[in-house]
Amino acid sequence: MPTIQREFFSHTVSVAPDSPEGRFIETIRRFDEFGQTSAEAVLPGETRAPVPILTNEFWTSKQRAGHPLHEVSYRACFKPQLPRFFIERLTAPGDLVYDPFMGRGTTLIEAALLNRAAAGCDISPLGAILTAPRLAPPTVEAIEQRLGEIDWTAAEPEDLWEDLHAFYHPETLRALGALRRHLRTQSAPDPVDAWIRMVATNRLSGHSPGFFSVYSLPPNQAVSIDRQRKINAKRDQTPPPRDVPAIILKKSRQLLKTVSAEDRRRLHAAAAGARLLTRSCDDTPEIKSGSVQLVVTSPPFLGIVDYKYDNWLRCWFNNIDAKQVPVWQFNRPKQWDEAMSRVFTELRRVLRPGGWVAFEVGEVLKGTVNLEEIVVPLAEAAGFVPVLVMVNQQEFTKTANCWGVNNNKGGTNTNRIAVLRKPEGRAKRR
């Protein structure tokens, strides 16, 4: 059978078309559920055979296609489909799935969905916050008696920030003061409690009567109070009023209105022993070596997301000191390149040998640079199989559509995918 030389920096590693790499090769390659098979070019490079890129539209664009308890916001994730792609062909009930850029925790929700273990890291507090209480979601019912046990006035001076008054009206803001005293006062909050934080931290300001806030945008991060004063002006606006306890009450039926008794097996299985750490993820020493089956991740942006300003809000809510959260923050690729080179081996270490990365990137720098071609490398350095890159590229979306982006440009309507694999022995040298 004829075999695929691929050039690497330091040694030759062939692809068979009945390995595992080459059969997932030749699955992306005829895929065709969309219409269309997918479109190939290969990646550059002077040193090693190009890897294959292959496009096409590889999971749908319409919104809110996937599981209702997706729908918590945050800035620069990625959809379900995305995850679930990829735990669907690359593993098994039962294996471990990781990301170790958690964020609202959409891997490890879709993999617990899928009858798979999770585990996450974030650097930010808030990715535990926003994951955790959907792994191990109460009833609507146990949700609605504790907010009705809130005593909704009880807010101390430290909780009325009044500079917030942009934002909210002074009763909101008096609601919202006594939330987050009632929170802190747990030294460890129960599920309900966890959860009504989780869904609170994501009401916080928007667009809709469904947030807290007067008009803001965007949902998924908060802007300046300075910013919100000239959108205020601008629009002729003053906070209204808003039911705390009614739009948590809404928010929560709307996430579990389809969650049935199985999915709640399957996500308090994956509960009991997932791991969720609040940490750098080049170094994560809770996470057994070698048992990891797939890594499904998307890093820090390069230069484009400013993640400890657009989170300032939500750290204020949850008493989050923002200023002393490491967020990674890269404005130079010499800079991404350093970081991910300690991820790369990190990861090496968790995976199992033959086990899969889907490492998720976009275009930066006004698509002057693409990240895969940073990545690839780096990988490679650090002991992978790079097998290809997948670029999964649709029509409009409500993203797009929202900033005025033109179809397929600054990072809304494409994902860059580059695929790796740990090898199962030694790789063959020539």
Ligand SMILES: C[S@@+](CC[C@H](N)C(=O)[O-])C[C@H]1O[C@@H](n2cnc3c(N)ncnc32)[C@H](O)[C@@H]1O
The other form holds:
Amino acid sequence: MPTIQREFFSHTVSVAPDSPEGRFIETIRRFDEFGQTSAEAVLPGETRAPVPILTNEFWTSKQRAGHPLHEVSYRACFKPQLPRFFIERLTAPGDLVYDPFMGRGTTLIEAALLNRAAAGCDISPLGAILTAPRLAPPTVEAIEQRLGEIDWTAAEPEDLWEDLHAFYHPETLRALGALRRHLRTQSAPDPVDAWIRMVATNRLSGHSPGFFSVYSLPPNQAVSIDRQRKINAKRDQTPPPRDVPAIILKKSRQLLKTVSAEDRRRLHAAAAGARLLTRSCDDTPEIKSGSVQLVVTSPPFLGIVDYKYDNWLRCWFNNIDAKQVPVWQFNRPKQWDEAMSRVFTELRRVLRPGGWVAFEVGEVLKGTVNLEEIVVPLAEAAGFVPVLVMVNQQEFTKTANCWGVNNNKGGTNTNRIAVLRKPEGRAKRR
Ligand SMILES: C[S@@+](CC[C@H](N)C(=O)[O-])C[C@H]1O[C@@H](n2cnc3c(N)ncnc32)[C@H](O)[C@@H]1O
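Next up, can you give the form predicted together with the ligand of this protein, since the form predicted on its own came first?
Below, the chain from earlier opens the complete complex, with every other chain and molecule after it.
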């Protein structure tokens, strides 16, 4: 039986067994869909932890494939099975599901596919650029037609950057410049152009001919120009020409291959009412108080992922000054605490009474800091009922690298999710 290393909460939270919280705990305790029941962690020498900490394989890619529409890479994205688990159990069709740190929009797309309303926020404009087009997907025919209409040679000097020849053949860079120009000259890109921009953003650099660049690191982690030059020298490679529109069309077909008429209907219905904010999620006046049924989210962890640096090439392509995007990157737990307390206060405002939060946190500093130990007291201080901590354990193979694990070895993947609920009664705090 796993033990937790130290007491992270000064008292035990008790919930009535016949309350929604109690029933959810029981569901998770008894969960055995993949052959084993949940293991419960205890404090050394005690009978139970401050909140139940339940470990199991709750969702898995082996038995349950995610929808191909999710398959755009993003640093530290979660798998669609994670939000699906909570959306299916804690919301009904039509309810609003929100992700304040939306990234590539996994929670929103999954909510829409499950016939829920969706809202999201990310401080980086890349969040909306990657998410909105997949909530309103055009047809392959419309994409193909538009790709045929773009003048792929019409780059202007401001749309080219010579140093990028480290990544791209001159003809490829010209085509990318022409696409930048095409997108720049639209006052508001229509859904087809927005789709093309989203796919191109995802094909900028990578390790196969399915990307515009010569061999490079995976697409969610662009290396610097100097580093790319070194990779080229070491591998004795020069960027080959790539067919930019053909790559965009091929990836579009992959993303859209299983989008059914019903998926399309649900996605478009969610898109029509969706709020996608580009701002810091601790202050979101656009999201109505008491409107959200469920938040499923994963905040930036302590010093783990450098979103600013990893996204520099995507920012260039989209005319975003990466240095001006004030992405939260904290190295000290205290800074993280302060920011997350503000986020919890805001989440409490936007949630309906009785609404839920599934807050995914990483194990950082080689397991010496379990962020949920910080999250549970912070959430209680903001007026939430801490319900339980779920630890999802999944064996992964070398192809599973969506979690920021890309060491090409097998191993165990762990996600830790603090589940919280806003009390049903009158709000005590603002
Ligand atoms: C762990 S990622 C979320 C990934 C997401 N769950 C997905 O599946 O793509 C954290 C995100 O938080 C965003 N972020 C950082 N600071 C933020 C802030 N103050 N407000 C909103 N988003 C922020 C980052 O840009 C990044 O996209």
